[in-house]
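The chain below stands alone and is given in structure tokens; this is the form predicted on its own.
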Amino acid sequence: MKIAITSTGNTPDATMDSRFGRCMYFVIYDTQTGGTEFIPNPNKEALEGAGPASVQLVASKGVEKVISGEFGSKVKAIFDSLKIQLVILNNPNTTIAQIIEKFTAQKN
């Protein structure tokens, strides 16, 4: 399964970005291969439509789950229609490595 995580930077030590549509980076983590890809968010400076455009970006990567601090109502509806699960984390100080570690520990 592929998971997208919103991130403030492009390293595992970066913290989760609480904003979905305007996050700095998306981290795509593949639970089967353990591979991690950091993608700069081209929508972070968009005047409007950042959320829906970001949904298209992560969906195009084949993700089944997205982890962030918040999601707007338009984005939630789009994710629901795509059957992509949303996970809200309320601790913005959590690093990408910690999130991946927690998720992989749950699966084992």
Given for the second form:
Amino acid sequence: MKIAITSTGNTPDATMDSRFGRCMYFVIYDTQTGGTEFIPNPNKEALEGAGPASVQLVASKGVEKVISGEFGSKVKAIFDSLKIQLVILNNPNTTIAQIIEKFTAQKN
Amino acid sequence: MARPKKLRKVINPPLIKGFRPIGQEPGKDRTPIVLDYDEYEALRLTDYELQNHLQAAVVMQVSRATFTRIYAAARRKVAASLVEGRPIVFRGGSVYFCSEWYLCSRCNCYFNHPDKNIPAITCPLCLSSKVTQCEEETF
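Can you return the structure of this protein in the form predicted in complex with its partner chain rather than the form predicted on its own?
Every component of the complex follows; first up is the chain already shown.
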């Protein structure tokens, strides 16, 4: 299962980015292989429509869940129709490694 | 053309596609009665969850008068189906579906539930079942 996480940097020590549409990086984590992929966000500076464009990006990677701090109103409806689950973490200092660890702990 | 309808909010679509009457009556009219998704939701909120019209109208994000009209139409259609022995199908309506949001008490994360086919609700991060439903506006 693939999971997308919004990140402030391209290392596992980076903290989660609390915005979805204009985050710095997307992290795609595969629970089966354990692989992580860091993708810089091309929609960061977009004038308008950063949210829906970011939805297309993570959906094209085949993710089932997206973890971030907040989602704009335009993206919630699109994710609903794509049946992708959204998870909101309120603590902005959570690192990518901590989030990935929660999934590895699930497997055991 | 009449004024376009405001989209009604429906939390979950019905689990079934409709109903068929028992007992064959070859002479009777068997064209199905179409119940819209917003009419189904009106019946669910008022007759199943026993909310009053004001609370249910807030849930569906329409005015109380509009909700009463939707509910009355739903009741009329159900009564017609029972009396005339016609099947019911759930189809159509000016609706948008909006999944519910839940809060996990263990890891303090919010998540939604887009796949209605899976009934059990567990936290996607810590797999705990200690989740409470919460309003979308609280975060």
